[in-house]
Amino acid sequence: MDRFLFLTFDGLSRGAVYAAFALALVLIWRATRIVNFAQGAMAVATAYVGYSVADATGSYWLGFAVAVLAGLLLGAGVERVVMRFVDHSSPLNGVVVALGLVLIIQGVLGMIYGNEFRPAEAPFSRDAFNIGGVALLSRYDVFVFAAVGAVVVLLTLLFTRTPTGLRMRAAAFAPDVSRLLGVPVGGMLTLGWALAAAVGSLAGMLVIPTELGLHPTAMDVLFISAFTAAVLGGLDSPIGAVIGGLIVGLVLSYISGYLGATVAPMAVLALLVVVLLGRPDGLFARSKARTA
């Protein structure tokens, strides 16, 4: 039993991560029906800029700051400069851009960075908590939980209660009629890419310190993991991103405790095989999904 609420909430901490990945997907798909697969690339980026201002300053906390606000800078450029302009005619077209995207930035990546795995301190411990005997949350992890909570609170308020989030609502369901009614519609889906990419790089900056440090490729599993996250949701739904973002992590969890950790990636693609089969639309996914 010990050993299973150990599990239980390493997973729910992982699985936190998992979600405001996923988040950031469907953002970016409700907004313009991509799935931005240069997502994880995009958030390593932001990440080697944040831990190189740390350490150039001494302050995590300013390296935090400055990684997600380069990623909303990021997020903006990618869609002004590149998604733009794509043909969205064939929807593997944008797939394909953004697989470009992905090459481009772990290329220079690895050009000015190099390699090799840089370490990634956290700035809270991660040694658990002992409550009755029994590991539980550690001072990272319960930040961890913070920030995704903050996150998660921040944009419902932004999409429910602001006539920001009311524009981009209608922007990304009805952007023919959005234009007629005055609302700036590329700006729109420029500030949904900003908020998608910055989300995203405050994941990453989260999950980096738990994995083996920063890389060019330290997302990639990442992103796996939380696309199958938004997929189990349903990339329609932010609620279900949240939701299939903790049952993945439960899953990973479990599977890597009891099993081992080398059968955890395969789970994972096990589980997205099962979900694309089943009930490919998501577990929270609308009855007839939207087309505009």
Partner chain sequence: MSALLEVDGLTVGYGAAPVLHDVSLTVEPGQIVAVLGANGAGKTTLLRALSGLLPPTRGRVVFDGADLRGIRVERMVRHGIAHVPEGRGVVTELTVDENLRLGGLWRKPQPSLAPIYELFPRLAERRGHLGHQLSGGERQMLALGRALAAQPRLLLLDEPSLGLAPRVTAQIMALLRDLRDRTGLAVLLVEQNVRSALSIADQGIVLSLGRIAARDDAAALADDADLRHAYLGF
Contents of the next structure:
Amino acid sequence: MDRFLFLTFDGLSRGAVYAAFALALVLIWRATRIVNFAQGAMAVATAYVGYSVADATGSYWLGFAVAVLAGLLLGAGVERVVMRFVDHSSPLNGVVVALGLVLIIQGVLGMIYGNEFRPAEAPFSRDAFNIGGVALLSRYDVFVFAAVGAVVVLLTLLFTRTPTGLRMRAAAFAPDVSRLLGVPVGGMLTLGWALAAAVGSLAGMLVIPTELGLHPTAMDVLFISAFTAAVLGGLDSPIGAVIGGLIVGLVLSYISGYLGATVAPMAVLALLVVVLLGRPDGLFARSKARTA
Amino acid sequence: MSALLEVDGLTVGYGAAPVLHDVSLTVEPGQIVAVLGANGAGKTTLLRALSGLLPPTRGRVVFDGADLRGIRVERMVRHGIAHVPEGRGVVTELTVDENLRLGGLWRKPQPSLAPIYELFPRLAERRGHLGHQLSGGERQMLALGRALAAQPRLLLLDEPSLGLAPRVTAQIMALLRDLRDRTGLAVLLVEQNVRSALSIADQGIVLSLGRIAARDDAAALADDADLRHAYLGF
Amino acid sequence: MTALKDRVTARMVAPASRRRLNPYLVVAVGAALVVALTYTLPPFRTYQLATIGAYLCVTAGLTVLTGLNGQLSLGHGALMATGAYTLALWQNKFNLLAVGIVVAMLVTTAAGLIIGLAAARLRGPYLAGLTLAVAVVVPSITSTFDETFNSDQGLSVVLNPPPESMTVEQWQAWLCWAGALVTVLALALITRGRFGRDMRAVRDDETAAKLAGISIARTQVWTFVISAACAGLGGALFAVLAQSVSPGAFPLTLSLFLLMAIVIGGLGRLSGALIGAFLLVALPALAHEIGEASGSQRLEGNLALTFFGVVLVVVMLAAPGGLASLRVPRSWRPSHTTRKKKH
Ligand SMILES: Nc1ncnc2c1ncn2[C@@H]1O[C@H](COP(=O)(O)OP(=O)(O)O)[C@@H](O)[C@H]1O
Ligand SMILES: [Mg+2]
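Could you present the same protein in the form predicted together with its partner chain, rather than the form predicted alone shown above?
The complete assembly is shown below, putting the previous chain first.
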């Protein structure tokens, strides 16, 4: 029972990160009908930047802030320079371009930082402290919950309470009409990419210290988990992404807890297959077919 | 009185071949000009060119003394032009209230929506509903209300009566006439519902195969039986 | 309905190829060329030639899948791994290469069938995501079942020495190119016939293809299975070339490289697959030399990665219409025979 509780909290903590990352995927999907397959690579790139700053200045928090800021800039840059010019006649075009970005980013990172794992410090202890005699949560888990919770709340406020959020939603749902209403749709897309990439960077900063550390491919498996979470949530639904993330986190935590950690990647794949074939619309989606 | 909108020799198309040829027209402030014509005559294309969605190949569009060439679509509303596209363009994923707010979003400070809700009490009742929950008539009112929230001086309306019951169409026409009389709003009204359109319009223009086939006072057009038979099908 | 069917058929049949190469002739010339090269090139170049042959098996299958049938797979690196590991296990137990290659293809075909069945129900980014997951996850299976696969260290491959009259490299090149040319011949014949027409029809317009009596799912699954078999063959040949297999040899980037190769080569052409296979060997070799010259180890592998990425993005953005416009259909038009199908 204690183990079950421990795995539950551990799963929620992982799930929170998946949720944030899935949220980033959903933001871009809603706005552009592109699944940003480069999101993992982009997040790794900004994490490298963040940890470089942290190493140079000795301040984790400065590095953290720089990483998120770098995500903002990288997202905006990728939209302005590359994604804006992708032909939309086939959904494969965006996928292929994003994969090209993965190669570029991983190549450049390898050239600058090398292809070894670099240790990445966590800002808080990852040792679980006792609650009622059971070791459930670490300080780091609490930090993860707080950070992801803050992101979800801020994004919700942005989208539902501010004029800019309204513009962004309108631009995503109905770009042509929005332009007629005076919404600068191109700018909203750039902003959407920037925000999504920043959220992705934040998720990267949260997850990298819990894994093997910094590496150009450090987010590959996480990307798959988050993609699964986003698809489970319906790919169109931010709430769905968050719930999907938590579900995927729990499932993976139980599986690696009871069956062994090496099974986890296969479990992700199996889960993705089950979701894609079993719940074709995700849990919360509007759209019907898996056809994009 | 100088014209609010002056279109001079407008030629525009989607590819190499023009759809509209050498179209000229004017709209005075406080005037409703009906643009009539069969399916495919180029009415929608005309409105798209005016609001900047389609760049003209030739010709000039002058609005309130300023040439509109090269002005981006999203800036048009700031100049005072509101375009309600064919099929209405309600953002179905947003609520009624959000759709209306969207209309006035570019203004600082943002205008109150109270006058719009006063004009369309039905929308006030449904303000929290999503766009896709609305009936056709409600959507048309929403699109119209949203355009009015931008407080335009010229309204480009593309077939507002499409798919609506005659009673609802009549309501909308009455509302347009009312707005013109009260606020001096100018309207370029594209319609296939010729009778309704001419009943409130000051001027009428008949487009045929992308060219202006006739223009006259609305009343005169309505009375011209030959013209009606030739171009308007009744 | 009939009109629609006529239109579909017309589109598929109308512009017949102006000049179509006889595939048997091409393969014969290719074989002669390879044999001649193996007697003139130095051993290392011969080894590279062999590698091109192994890659060609995979890129040829993949270009048919993506270019002619419109399915994107990022999982072909993983399918190669399946073929390679199967061959390694087989060889270490039975040491019967010819059978081992066939077994590797069969096992990979089975894996491809499973993915293909799922893939036929998925489109666009969903298909890409699933196959991406396959590419990321499959190499990690070697850790899950480490008694069989020996984790990250991988397995060595038992091989008999080549016939006495040949060097190892010559023998490798002959073997790989035998596989590649058979693959190309088989694909050329398949894609020229009725099945090729079905594949293109499904790619161009699923609804129209359905109305013309073509089973979408069956066409897609078969195409996937065929391309998986090609990948299995390629993987097995790689195991022979490297005389070992390890998960590190089949990273996600391998799948992305394969994608890049067929996009740059010109989607849907077997000649493009050859260009792609050549680039897959030539560019990393070039990057390796630049890396050596600059004395920076980091540059080596990563330069090729970056370069491939840049080329992929630039090609995609420069080609109006993206992937579709990269297809060069001329040499792939089916013959004049009009399709007769009851429905
Ligand atoms: N997006 C488009 N691309 C190419 N041609 C178009 C497009 N939209 C309309 N057309 C052509 O332009 C002509 C006028 O269309 P339109 O302006 O929509 O007519 P109306 O609104 O009067 O029915 C038609 O012949 C139509 O085929
Ligand atoms: Mg029209």
